[in-house]
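Below sits a lone chain in structure tokens, taken as the form predicted on its own.
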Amino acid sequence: MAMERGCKSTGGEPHVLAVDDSSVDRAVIANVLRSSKYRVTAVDSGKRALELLGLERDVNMIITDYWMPEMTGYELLKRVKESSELKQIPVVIMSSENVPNRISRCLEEGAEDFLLKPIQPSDVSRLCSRFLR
């Protein structure tokens, strides 16, 4: 049996997989993404939540950064997006530099959204209210 991902959860809690090297900004993220009631696991590398992915079958969202070590966020949405398994994950991009040509970049290669840190409880709603209908 297929397991159903996007940002429908299986029951319970929708499951965000949320990806920076900043161990602050991993907190605020996770924080915000807890009080709008979701399950979160966050990780500090893009290579890192690759590794995860392969292990856990129930992420309904990645929110990551742009710019990390190794494997930046773009990279990270690249490989998500060509696998068959992992493509129909949204992926949400934030960075606390607001680039045109970076966000448009994201935007084509099939990023949901791209937001500007700090991440506020309001962006959340928006971009979950989305995937949850």
The other form holds:
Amino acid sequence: MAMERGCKSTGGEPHVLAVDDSSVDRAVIANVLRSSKYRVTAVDSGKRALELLGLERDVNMIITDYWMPEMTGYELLKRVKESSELKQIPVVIMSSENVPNRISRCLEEGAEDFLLKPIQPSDVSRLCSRFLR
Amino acid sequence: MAPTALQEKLNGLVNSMFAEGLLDEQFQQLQMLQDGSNPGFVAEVVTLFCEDSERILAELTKLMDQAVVDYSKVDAYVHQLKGSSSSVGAQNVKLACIQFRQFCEDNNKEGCMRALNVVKHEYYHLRSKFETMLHLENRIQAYETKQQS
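Provide the structure of the form predicted in complex with its partner chain, given the form predicted on its own shown above.
Whole complex next, starting from this chain.
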């Protein structure tokens, strides 16, 4: 059976796309996800994320930083949710700042959750049990 | 030096870094993520943090040297450094960045200059400790590799 786009994995390790312009944060989030046995692709921009999403059909969740140059995580979220091919993929936003307007804007746009950095393994476990198996 | 003595020295160093406020519980989280499948994780993150920090500090120095300071650019860089220091558990660097951002918000050049010096001081102090930490880890790892062969 072909893997369904987004949501539940139908076989093999779930594939998470992590998007963050910070090399430190990419390393941390990738390791947190891998330690929970997820396959991870980490990219440094929204542009690269969209390029990858156009090529790979098996991304089960996107976790993206909010504040990135050129394309913010919010803008990436909008592009994903506007796409008939991508909109089923759960998107989680991360930010180092607790800004209520920012959080509600992302949730209204279709983000599944909003995490405050630094991300903890317990955050990832909670998310992935909701969206990935 | 025997490996147990090296390990004790390493533990003592890391404990003192926590006690001094150089590191916070986020660094403990990183240590807990390091395991047999990824034994170099902490070293990788620390190295990335140092590379990133030095790039940012160089940019901040250039920006603050300008006759007319672009505070939004300064703030953007300080925000980045605050983020990565938070992710690695570099507590004092993070706190210094928070203070720096306040001066940016006030467009206070003198305050920003002082804050930049504080951030540099805290970063270089931490970097020195990280270098010792990684050196000790490498020595322990080299001994363990030799024992296995």
